[in-house]
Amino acid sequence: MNPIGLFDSGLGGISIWQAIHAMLPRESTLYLADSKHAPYGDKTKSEIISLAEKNTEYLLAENCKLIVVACNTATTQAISHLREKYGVPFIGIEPAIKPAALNTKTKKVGVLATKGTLASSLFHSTTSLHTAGVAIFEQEGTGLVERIESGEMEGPDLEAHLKELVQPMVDQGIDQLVLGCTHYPFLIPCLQRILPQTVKIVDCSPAVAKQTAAILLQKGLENTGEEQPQHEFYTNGDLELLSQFLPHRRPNFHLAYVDF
């Protein structure tokens, strides 16, 4: 049974795999933390691209049949050189403005995400197509990705450094706050004490679920075999920190470290 190959750098891509597994449970994957090389957000597109081949060959090695870029920033920065240089379906992640501009009352969206995503020509074109007559409020993530890298999610010294970054957007009057790294879904619950009720947290998680589901059934690749689908996760970073991120592990989760 040929897998869904995703990759991202790190495990924050974890959140996209969840999805992706909830609405597809016969499906197997192949997971790549590419750790070692974590954040994207503040390397150079060159580089970005460079990795992004390096982690697609490595997915196209294990025989996987279509691969998601858990990786906002290697979406934009990184994706339509994928798909031009490899036959195999590529499945992007874009921060979602359509559906927070759509649903906004206040007409004022605030979107967290890394540099290289708020940098990036995808980026702006995608904002620009989907907000008009809505105020969009950037905020670069600043030292995000890194904390959750380390395995701190909670704690009164990450809820103070989330609430100095999103309260000036609250404070500008947004109603929708726009998750734009695959990492950031994990603060969630810290998100949830700071932000007014107010304020919706959007993610594209599902999204990215749906749209790989549409891929499979189009290009005929769906898994109609009955043996169990196998679930692989490895990481060039902390083997013992990945599997934090998969605590309800069952026997057909395997976990390793590969240096790649």
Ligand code: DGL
Given for the second form:
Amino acid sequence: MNPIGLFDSGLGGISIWQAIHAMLPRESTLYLADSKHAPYGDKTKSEIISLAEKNTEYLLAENCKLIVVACNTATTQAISHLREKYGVPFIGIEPAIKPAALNTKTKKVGVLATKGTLASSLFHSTTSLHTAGVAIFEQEGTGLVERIESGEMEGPDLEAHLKELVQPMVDQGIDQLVLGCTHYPFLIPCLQRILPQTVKIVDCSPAVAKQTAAILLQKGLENTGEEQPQHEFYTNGDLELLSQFLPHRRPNFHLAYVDF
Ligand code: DGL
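The form predicted in complex with D-glutamic acid (DGL), contrasted with the form predicted alone above:
Below: every chain and molecule of the assembly, starting with the one above.
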């Protein structure tokens, strides 16, 4: 059975994988963690496009039937290029500005994302399309991807760093905080400790899983076979760290170091 392919600049996209696996348990998956090249957020558009092409070509060589670009930065910088160049459906990830703008009572929304995402024209066009009458406060998550990629997701030092990043938005009166990077859901327990209860954390993973299910159905690509789905996770970084992101491993999960 052909798998759904996913890639990210490392381990963050596992937050998207979890949502897709929960919604589509009959599908096989192949996840590429390009940790060797993390973070993408500080790279130029052409560097991100060539990394996205490399990952896509690897997944296509493994017969993936649909590719989830499980990275906001790669989506905003490269997805239109990927859609033009390759003949499979692509699902992208963008900060969930629209639901946040619909739900805010204070009319103030915070966005925590990478430099690359915040600077992209796709982010700006989506934001201006959906946020009439709502003030958007942007904050670059400087250093957060690097911390998560080294396995740091808790602790007083990280908490102080996060507080420094989000407090100015809280002081402005936001009541929605959009996580604009697929690494950041791993910080939700830490964020919940420092944010006032009035601030809702907005994560796009469930919406991405829903969209993936809809496209599989629309294109007739759903798995209908009886075999047990298999889940491959390849990293070009630290295999031990990858296994820490998958604490509930089953026998059909296969983890490997691959130099892609
Ligand atoms: N998970 C990536 C994203 O969603 C992280 C980007 C990076 O590597 O800077 O944007």
